[in-house]
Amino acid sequence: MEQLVQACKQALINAFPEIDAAQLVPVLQNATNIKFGHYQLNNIMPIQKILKATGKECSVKEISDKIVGELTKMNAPMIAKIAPAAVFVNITLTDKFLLDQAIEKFMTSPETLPKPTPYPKQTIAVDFSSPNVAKSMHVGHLRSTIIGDTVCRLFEYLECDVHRINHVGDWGTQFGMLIAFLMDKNMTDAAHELPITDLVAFYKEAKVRFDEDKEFCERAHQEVVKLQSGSELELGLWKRLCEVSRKEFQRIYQQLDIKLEEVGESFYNPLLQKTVDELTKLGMVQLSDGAQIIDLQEAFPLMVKKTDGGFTYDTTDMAAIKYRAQDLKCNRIIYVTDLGQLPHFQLIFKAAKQAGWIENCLPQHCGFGVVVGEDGKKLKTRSGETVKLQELIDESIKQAEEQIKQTKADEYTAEEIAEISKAVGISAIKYADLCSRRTGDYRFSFEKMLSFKGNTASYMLYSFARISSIVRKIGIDRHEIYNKEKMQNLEITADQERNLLVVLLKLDQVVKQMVEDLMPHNLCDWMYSVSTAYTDFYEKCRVINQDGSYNWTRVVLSEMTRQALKFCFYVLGLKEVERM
């Protein structure tokens, strides 16, 4: 809608030459009632305030009339109607403009996504998922993994260079504990043979010993120092432990169709002392009870070196932000973690800025709330343990399969049911998370997420499948719809067609907003509005007639909607389903 923005901008400048043009930025919002227009120009009150500050009194009506007059004189080809309404101006767009814009945006080819919104070429690092080695991924990793993947997909769509960083917990105290325990159990040659379930049980047993046995605790700390200094024995045991966990993590990532580049805490080990030395040279490090800290005059300091000479998570995060900003030359670094870690990252950002490391880089914390059950309490198993992510995925697929078998068992083969169940089950988990505001708690419910009613993945997948069936019913190749010559004579004849186009063309606004605030629920809300607008269109505007003939304009509108949904599926990581 850049043409409309520019037209409004010029009209405001022409109407009020006494005001600095920089203050006349068009405030265009979606019309509250589409009967009166497609957009509202909400500059009247701000302009009145600016004029009053200069000693010039102007009524709302006078300002409104000036804007309407200038827009009318411009005779902008995209505007069909201009009408003043209280403290804003209603703007209705022409059918031709709506069609031309939608064709340019959505109708390149069936294989490509809608034309990207212009965005500067940037290098962006997204730090997400980040499970801990020797532990199973649990429901607490769900949101980071899913939200982080969506953020990556958004910037990849905008043709940015994206680093998908999995900052796994593969270093630190827990490894000293595990290595010491392996030695005590004479299992130093068998660590690679342990399945993840045994390794998790092994971790719990070691943790009890660590908490209760002071001598063992001290040995564990010594093993950490040996590991950090590069001892061959400790490094060999560490590699085996990491490999066991890595296989389990990868199985879940493949199921979720999520790609990550593992750059764990261990990657930064060679950089830690250099990082501390540089911070010390900058005068930022001071001693405190034998430890080395950075006091930023906040509630608590950063500790970059412990009294025993070991490094900390703070040291690793400082090394990581420096590496990402200076070595990777990132324009933006996004950390996707729970909101509880926000104070920590605020300190990291503040220290990195003070060190002069992020002058050309924007660090950003993309925080989220916890996963809770239907009772509003933290989601746990009946025994009180954290729910494992693999169990959650398996249960969602199972319930989706039961649902399909109950309603459409005769329509599909066993292989098709398995394929659709997997798509629905995994998409349901992702979408239920993403359509919730990420800063709030995510209320988990299989019943709600698998429902075909309302703003759910099942409803979106069904809408996509229904539109996809149109080309099969009319017996054409989908590529025919993209024939440019056939698009020259399209004709809008119903309000539902017009309304659908208006909703579709809000995509750029949604993408722009999501780039800024990293809130996936806004994209979900737009997809839901597209689906509901299409349902209204489909019910009142016949696409295929009873005699088998069809309305070509409506076939094209259906394909535009399919492309819009396809775009959302791509960014949100949902699986397309042609039949459902």
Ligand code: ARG
Second form
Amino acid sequence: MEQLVQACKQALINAFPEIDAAQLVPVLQNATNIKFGHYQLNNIMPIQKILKATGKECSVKEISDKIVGELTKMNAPMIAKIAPAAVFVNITLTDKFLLDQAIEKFMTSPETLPKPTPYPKQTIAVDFSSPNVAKSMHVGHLRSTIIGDTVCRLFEYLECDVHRINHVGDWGTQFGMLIAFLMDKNMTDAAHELPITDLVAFYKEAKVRFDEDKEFCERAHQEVVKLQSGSELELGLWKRLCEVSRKEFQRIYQQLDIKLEEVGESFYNPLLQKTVDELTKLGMVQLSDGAQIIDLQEAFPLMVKKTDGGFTYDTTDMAAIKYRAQDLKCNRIIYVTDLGQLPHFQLIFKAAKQAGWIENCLPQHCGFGVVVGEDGKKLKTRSGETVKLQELIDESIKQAEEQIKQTKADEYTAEEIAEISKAVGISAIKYADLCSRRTGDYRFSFEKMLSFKGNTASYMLYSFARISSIVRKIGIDRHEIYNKEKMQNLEITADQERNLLVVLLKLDQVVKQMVEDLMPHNLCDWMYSVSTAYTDFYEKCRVINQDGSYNWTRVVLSEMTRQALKFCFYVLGLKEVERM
Ligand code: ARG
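In place of the form predicted alone, output the structure of the form predicted together with the ligand.
Below, the chain from earlier opens the complete complex, with every other chain and molecule after it.
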């Protein structure tokens, strides 16, 4: 599209030599109705405003006529038609241009993702998932894991250096209680693994004791002190407790096929006092009821040291942001948590900025709403318990399997069914989350997420499988479609083909926007529009004829669509299946 932008820019400069060229940036948008054109040039109103500021009154029509005149005069090879329409100018591109652009973008090889528009090589930290040791990983963490992974994948696609950071809550006073409880249960000298299958239940048991037994409570506090002062026995037990949780988390990450690098809260432990000292030196810390706080004139302050001398979640995040900006040299740090934590991060960003720690670094909170059940209330099991992630995943796979068995039981072997069910079940969970606007509350429904209709993972996977089957049906090797010579003489003959190309070519715009706003649902919407444009095309345009011969242009268009879907699957972390 760069050529089109350049042509428009030149036309604007020619039409308005009196305006500084820097102010004449073409505002190009996809046309709302392809009948009238493929793009709209939306510069008329801005130009009218600029002229007015210099004391020159110009009507919309005058400006529009000038732009159309200059664009026409330029005779740009990619433009087929220029037509003024109220406050913008419609531009229709030539078939050849649309085709060439799409070939350039999508048709490198079957194994290569669409070419990314050049993006500055940045170092980006994404802080996501981040469950807490000995507490259950809940649906909020699941959202963070899924959205965070997609954000990472987007920047990995753009060839940035991405740190996938799991800021696990693995440090804090709860460990005193757990260690004291281990001691009471004589579990301290088990050789390696702790004999705990359910750490969350163990935690609950310890907590009851903690709340009821004063003497125990006292011992728990002593254990925290010992742990924090580096006592070997306590450190060893702490490590083993973390290991139990880690195994459980890892099992979920493995199923979701999501990679994370664990850099938990404990990692920053040695930096905490230094962090407070430095902030104190900068004059940012003050005493308040014995605690050390940073007052940023917001609803509440940051607390960097408690009255009892302990550090807090705030202290750790201050240490972490400095470490990421200055040691990891991140250009951008993205925090993926529920929106409830937004105020906390706003304070952290403000304080870090004031401290001068993030001069070359953009911190950004990528927040999301709460997960609710179909009744609109917080997600619970029938018996009222909080839903376990593992059960959720198992259930999704199970329901996918039932569905597939109903329709395809005799087409596939049991193994194939298991594989497809897993792909569908997991993709459904991910996609349902990603395709709803992340800042809204998210209604969890197996029925909706596993449906074949509408904007769902099943529908997308099915579309992909349908396109994949074309190559099998005509019996060629997929690489053949990428043969450059055979791409020379493609011919567009139907509007559905044109429309499909125009939709496909929105990719850059979608990526550009997502890089800014980190909103995966826009990518899902685009994928859905690609899918529906393809369905339209497929219904009206024969790819394979009755006699087995095929239309090469349409085979290529199908392959481009497959590439577009594949790209979306990659960024969204969905697993494609060739057959379904
Ligand atoms: N462990 C926290 C929680 O479960 C999330 C941590 C988010 N990241 C951070 N740097 N504070 O709510």
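We call the rigid core whatever largest set of C-alpha positions still superposes within 1.5 Å between the two forms. Numbering follows the first chain given and starts at 1. Nothing here was measured: the structure is a model prediction, and the numbers come from that model.
Trainee: Aligning on the core only, does the CA of Lys226 end up 2 angstroms or more away between the two forms?
Mentor: Passes the 2 Å threshold, so yes.
Trainee: Relative to the superposed rigid core, does the CA atom of Glu401 travel 2 Å or more between the two forms?
Mentor: No, Glu401 moves less than 2 Å.
Trainee: By the 2 angstroms cut-off, has the C-alpha of Asp184 moved between the two forms once the rigid core is superposed?
Mentor: Indeed, Asp184 is displaced by 2 Å or more.
Trainee: Where the core is superposed, what shift in Å does the CA of Val208 undergo between the two forms?
Mentor: After core superposition, the C-alpha of Val208 moves 2.6 Å between the two forms.
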